[in-house]
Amino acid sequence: MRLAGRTAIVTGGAKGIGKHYCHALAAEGAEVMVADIADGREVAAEIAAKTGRNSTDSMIFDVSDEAQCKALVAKTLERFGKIDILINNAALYAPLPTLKVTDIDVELWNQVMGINIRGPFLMVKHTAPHMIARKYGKIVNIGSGTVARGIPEFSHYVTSKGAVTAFTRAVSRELGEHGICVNTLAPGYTLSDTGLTNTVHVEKSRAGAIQRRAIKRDEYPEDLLGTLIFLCSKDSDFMTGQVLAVDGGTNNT
């Protein structure tokens, strides 16, 4: 097992794509902290009687607040004593409304705002002390095949997204000298469960999505789950900085 021994936080892991995150970490041997808005603690009894370890926990937070992040932090820190690794992967996406940029009203781009990209930033601020102490990290921050072509009417979730790689990159840099490892996961359109409860998006988007890949399908959460696993573990230990496309092909530029 890759993780045998590493400390995970997944954020937005009790649901979604987030919640085969968690899976595939603890099937790996990591020790898992779901964290989400939702409550995670059916994920993590799942986890623990499929993997016979008592190894996960869970805890109910919005990551768009500082002292609820810091509480995650803490209480990761208290069950298990350490943090190796941190997904950020909780993002407002399945809710939203497709929307001009005209039409789009300054309190929901701030709210996307506050989630997609202000989450990431406050848990990175938050764990990066922990791995920076120990010299090992390893900063997964998902991100979007959107930020490579745009799409109308979604100006709201690609710019945040756009800020996650912006973020990425420039956290790779001052993080590179501890020995931690910052890196974007860019998913595709994938039919996830919450994604599949906007009948919108999937009706807009689902079509296109397969015609514009090399691999003519449609893109599922367990397509994500070996290159998750590879920027968690040591096979990607001097790697940092870049971004990762897992779409079928959609951007191979």
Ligand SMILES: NC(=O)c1ccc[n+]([C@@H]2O[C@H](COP(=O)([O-])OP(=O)(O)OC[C@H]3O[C@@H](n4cnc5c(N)ncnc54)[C@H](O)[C@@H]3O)[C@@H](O)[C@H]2O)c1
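Since the model is a prediction, treat every value here as computed from it, not as a measurement. Positions refer to the first chain, counted from 1. For the two forms, the rigid core is made up of the largest set of C-alpha atoms that agree within 1.5 Å on superposition. First, how it differs from the form predicted together with the named molecule.
- Superposition on the rigid core between these two forms places the CA atom of Arg217 less than 2 Å from its counterpart.
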Second form
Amino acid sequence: MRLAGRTAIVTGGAKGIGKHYCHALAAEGAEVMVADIADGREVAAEIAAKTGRNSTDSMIFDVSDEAQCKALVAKTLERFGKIDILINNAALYAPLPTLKVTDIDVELWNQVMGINIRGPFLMVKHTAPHMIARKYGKIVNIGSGTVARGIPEFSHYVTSKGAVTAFTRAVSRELGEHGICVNTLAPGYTLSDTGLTNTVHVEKSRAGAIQRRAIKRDEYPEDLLGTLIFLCSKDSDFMTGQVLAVDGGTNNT
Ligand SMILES: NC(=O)c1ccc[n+]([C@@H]2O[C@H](COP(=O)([O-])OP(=O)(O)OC[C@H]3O[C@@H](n4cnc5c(N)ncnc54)[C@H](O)[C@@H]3O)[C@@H](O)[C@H]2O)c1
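Show the same protein again, this time as the form predicted together with the named molecule rather than the form predicted alone.
Time for the whole complex; same chain goes first.
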């Protein structure tokens, strides 16, 4: 139980990879707030069945909206009394269409930026004051292996995740003196249940991803959990501002 007594918020925790993050954090003893624009009650109920009703809760919220981020932080503090861990996982990814840069509407571009980078900024803005007051915190921003390579017809997404990496580095410089570590976990192409529903992504990415890896197989959400828990535990207390690529050896970041 490496996270016993810790409280975590997981944005985008109701589905896809985020659901696995919620279960992994709870299995290590953390209290988990499942926060998502989708309903996370089922995930919270599954966790509660294993680790007790008081170990988890869920809230529907939109990470791109400041008032809703503030409300999420307030509810988490009311429910659990503190926030030790923030996993900035919510993003517009699985349903996102691949488009040439010349075909991306400004509205879609702004939506991707609003969720994928304004979202993590808003969550840090409203969570960090509570971590600073307690002189402790672990913030894990979920980036992407696409940033190191650049991929075509996905410039909205790749740009937003590049910003996540830069945001991590900048913010780590401000929060380090308060005992807060801020790192990026960068998955490779991962077979999440939500991602698999986008057949265009699967056709364009799956085979090539395996071919580019040193370890030649598909990546699953379970492959990310050891690194996630490491970044949330005291084992990584002297690491901040870093990108940890978990991609079977595709990128050397
Ligand atoms: N699956 C991959 O291949 C892969 C690779 C690299 C990085 N990632 C990143 O990992 C994370 C999870 O990816 P996934 O595969 O589970 O895809 P996903 O698209 O299912 O995950 C995104 C989650 O965020 C939630 N969400 C979307 N908009 C939101 C909003 N406005 N407010 C709150 N929540 C919102 C979704 O409901 C979903 O639960 C994302 O940050 C994604 O960019 C995924």
